[in-house]
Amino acid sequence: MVDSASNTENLIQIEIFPRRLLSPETAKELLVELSKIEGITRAFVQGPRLPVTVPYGPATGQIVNHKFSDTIRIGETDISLAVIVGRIRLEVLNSEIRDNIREVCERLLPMGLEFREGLFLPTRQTVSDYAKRGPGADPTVLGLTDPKGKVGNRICTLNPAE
């Protein structure tokens, strides 16, 4: 795993954007196909919060059973969708691996989409870095954070040995 937070002139951003939210199933197919490209440091994963539990009303507490909620196999790890897939941003390690990756939405997704090439993903310790992990954080979650979630439970790890 390349450290993108001391190395951020040589890497580069992408926005994949589609044209409409992404079902589980479609979600999945992008991820496990994009997981097997080598040179992503980093994705991010954007959309629509899914409610776990309904917050008010006569059923108050009760378990929202949501279309778009479901599990996804990505190599050897389970992740839960939390949000209906409607963006994804990655940082990868040079312009083939983003032709490759622009490839593999425009096959996948035929609905359209927008390919986007920027600044997405935060490379220093914001304000909510440093209030989930500190001053030592890990430089490969940095701008990872979600500032309304609970600490460590959304950030998924596909290959943690390296």
Second form
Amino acid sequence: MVDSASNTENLIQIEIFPRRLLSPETAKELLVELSKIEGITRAFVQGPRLPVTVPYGPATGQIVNHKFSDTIRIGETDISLAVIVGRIRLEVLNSEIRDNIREVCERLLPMGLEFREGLFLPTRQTVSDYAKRGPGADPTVLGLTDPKGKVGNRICTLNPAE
Amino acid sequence: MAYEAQYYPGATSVAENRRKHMSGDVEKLREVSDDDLTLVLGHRAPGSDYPSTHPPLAEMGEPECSIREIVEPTPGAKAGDRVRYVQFVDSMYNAPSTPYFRSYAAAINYRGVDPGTLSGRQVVEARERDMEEIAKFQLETEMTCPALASLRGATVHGHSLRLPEDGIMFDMLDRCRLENGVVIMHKDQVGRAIDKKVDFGKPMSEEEAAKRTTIYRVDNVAFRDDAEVIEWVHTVFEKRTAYGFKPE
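Which structure goes with the form predicted in complex with its partner chain, now that we have seen the form predicted on its own?
Full complex below, order starting with the chain above.
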């Protein structure tokens, strides 16, 4: 992993948007392949939330046990999916890595996908970020947290030794 | 001359399906038993009596009223049933029905119902046994594909999301699942676990769903392909504009 957010000017951000919401198996396959590509600085997985308990209605509080709720293992890191994977946003070093990623996606996602380049992850601290994390916050985690979650949760570092 | 009801203009398959849904002349595709239906609705235990909110009308001694004499009460009203609801959600990916057409079907073909249309869901309130009749009709016929439509009393979220890989409309409470090629419901419409799995049969193939849908889509039958519909929509808009909402 490369320290990114402090120097984001030359980095490329891409979004992988599959035509269908991914099952945990496909998501795992894709994320494992992506984790093997050198030069991805930050990644962000987004999708509809899978609640642990029924949030409202007559069944409030009952366990949901969703079929898409699973723990996937990437390298040495276990990630429990709190969402069904709908899109993946990445920050990469250069256009060659972007092309590699595109090739992996086209191979692993037979349902088709949209592959976009743009600005998807914040590169500077927003007011909410400042309110949540204060002035000395780590720039690499900007925009990577669950907006509804507690500060610091749901961020995984794949190779912490680096 | 006998009057023949006209429901919807247009010559495309979508227009034809819309006419079918509104007239109630739809094909029956599957069987859902009464007990299964009661289980997934979750209002009372299967096989139990209908709880009532008042004695049967025959025992109540109704006041003299010419309208009461003309209008035969529905079976549910006659027996004094509670008012209960059934709520359907339809995917925007070529689901057979849509909230408006479910409402048309209920309001045109059944009495004593209160259909409500919202952006992604449709609810019918009625006396319990009348409501069950409508729910069963909609579940058993081509108005419903078990993969692209489902019963959801709470958390309707999912109709406008992309389909998951298995093609079963996303449900955050996981009420419906694909098991051995058939769609089963293992929770009732509000997400409470039920004693047995209720089988709703095979999902429609993509081609069949595209053929039976009442949704105009550019990747199937586009709204603008139907000249007669466009003409009528324009006529309605023109008249609304010309006469305003309060013609005097």
